[in-house]
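Have a look below at one chain only, the form predicted alone, in structure tokens format.
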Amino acid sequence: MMKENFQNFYKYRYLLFDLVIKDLKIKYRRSVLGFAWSILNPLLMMVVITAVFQNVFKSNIENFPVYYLTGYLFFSFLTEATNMSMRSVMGAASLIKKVYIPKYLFPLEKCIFCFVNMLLSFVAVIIVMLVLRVPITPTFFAFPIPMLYLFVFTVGLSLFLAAANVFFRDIEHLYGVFTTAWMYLTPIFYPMEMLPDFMTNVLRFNPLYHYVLYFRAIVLGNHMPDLHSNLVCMGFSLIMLIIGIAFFKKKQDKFILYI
């Protein structure tokens, strides 16, 4: 079953790379500045949260820009990539009725997708550093780790997110409030040290707390992250993605009957 899986997923590697090649044409159609924005969004957001929270709030975190950007890359993939491949299927729903394509192709596609914006933002990243001459450690250059499972967890929630939404449609409103809550209980803006204890122990159940957590550890903490921390975050991906997979494979025969 698996060799089967996997040589069906071979044969159309080539419509998957033209789906994204597709779509990244498109978000910078008639753009100025093209690829740029993806490094200046987070950039524009990183000088206003700055300001906001270090001459409003006081905020005393160190390096808080490349504090709040270490969060915010993970969190605007994740929201990006779920949100996109939830309405992926329904979006496709004049192709899944002419042909026979492999229906979870469009919501990895987007999570395919949503990488690459995070690769270009991740420049955004090693900007700031250089400009506040954050140092870069060796432990720096295995920042590849902690967003291969943070993309291997928003597969499996976009599957998961894809085959639900076409029989309940209301999960698009709902997701997003969801996400609100998501972002505040991440600490992405604030210091984990202002939260009382209790919360501490609630976040230890949020999987975009320990993503965040290991990059930043690589990123500014100068340490790699224990085998345990491993662990952790491999275990919510693992998870995730079966949870995923299960899910969309036992509901895609009955997607025809709600396209």
Second form
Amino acid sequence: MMKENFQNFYKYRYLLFDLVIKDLKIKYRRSVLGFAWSILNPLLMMVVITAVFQNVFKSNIENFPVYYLTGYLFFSFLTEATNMSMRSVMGAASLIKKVYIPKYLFPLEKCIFCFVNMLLSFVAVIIVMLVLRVPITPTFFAFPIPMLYLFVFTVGLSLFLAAANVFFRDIEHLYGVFTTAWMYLTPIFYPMEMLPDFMTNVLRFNPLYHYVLYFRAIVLGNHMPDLHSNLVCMGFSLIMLIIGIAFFKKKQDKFILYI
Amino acid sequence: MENIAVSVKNVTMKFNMSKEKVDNIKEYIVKLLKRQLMYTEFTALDDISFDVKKGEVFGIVGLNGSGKSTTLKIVSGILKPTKGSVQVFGTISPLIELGAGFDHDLTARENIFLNGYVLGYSKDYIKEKFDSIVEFSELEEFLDVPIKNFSSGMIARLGFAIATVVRPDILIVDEILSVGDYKFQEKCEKRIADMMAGGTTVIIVSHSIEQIQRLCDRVLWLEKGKMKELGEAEYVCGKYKNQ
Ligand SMILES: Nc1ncnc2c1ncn2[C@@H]1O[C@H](COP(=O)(O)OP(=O)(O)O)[C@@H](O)[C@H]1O
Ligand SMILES: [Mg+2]
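Following the display of the form predicted alone, present the structure of the form predicted in complex with its partner chain.
Below is the entire complex, every chain and molecule, led by the chain shown above.
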């Protein structure tokens, strides 16, 4: 069964990559600034947020632009990927009705597409670090690890949302509200010290909080998170992935009756 | 058992035919509270069983809406039956909707690759077969034209050429022989005949009872989702014509 699934995935890998390339072409062909936009967008956001926080709130986080960008990068990847995935099965309705294709390809493709975008935006982080003369240390090059944790988590959540959205279309709206709350429950632009103790405890249940902290530790803090942090991150990722796969698998045969 | 290509056992397919589809949580909860959550089911196929032998040409006839396409979709794995089981022995190539998976903004060349991937071909395989696909579809001059500018006949030609470039163990054909012009229909029929001669198992649905009688060994007659007759082509087609 497992082996069959992998063989099937292997067979459709070309389709997966072709769909990713197609999305990338569409995204970058349509915007005048091309690839530069992926880098420019986080930079512009950074300028605005930095101006607000350092002048209005007198925030004193060290290297605030990088602090903000690292959080922003992870949060926007997660929300973009899940939102696109959520609509992906519906979007592929005409195809799903006519040919046999493994249906998980559609949310997975959106996650990969957004992951590529995140890597491009990561260039913005590097540029800012160079400009601000933030030292790039050897631990910096461990950045794929937190990205991988986040990716696995996102795929799991995307599968879950994509399947749920076929049956209940208003999940999209509920999820919009949910992500707003999620943003405030993730230390993207505020310092952790600002939070009261009970809030810090609440945040521990937020997987994104752990991924962002991990990412910042290696990019800014110049230290590798310990085994415990790794296990926590891995745990959240795997549990979400298993939930997502199980739910998607259970529901996928019914998709065609609802799309 | 080893000479069976497709085995369909007690397949029942039910569709949800509620007039107003409940597709959001709000309505779902409201209806749940009011106890109005009713599903009107529609049985498109009712306890269908048949085996198709290796190398056989198997036809399905019946009026519109009798469940022929649904049967083919279940055999191809596009639909999962509500009850019953389907076993398929060998690779399957469905010609159900030609050009499903075409992206109309892309050129014919790009679509050959895209559609090939949708059918699960590898990149190298498509490259290898590219010329023969183009030749069969007779679209050499239009390779770099977006297919939104194509006629439906041209799209069908391209779709047929891509889907039939492989030699599958089982070929599934749903009324596609009625698209395109007379010349192209002949060409398609010849290619299918070649595959049959090569030992490919074929399951075919066609409007033309003459075509079914001419091509098939055995025929299944569906009526409103139920099996009406199953037997030799001559016999079933004869009865079907005289109903
Ligand atoms: N996705 C679907 N949802 C609801 N009803 C469907 C669906 N697909 C087919 N049907 C119904 O099932 C019946 C059989 O359809 P079909 O198999 O296409 O018939 P045929 O190909 O013999 O003309 C029809 O009444 C059709 O309306
Ligand atoms: Mg039909």
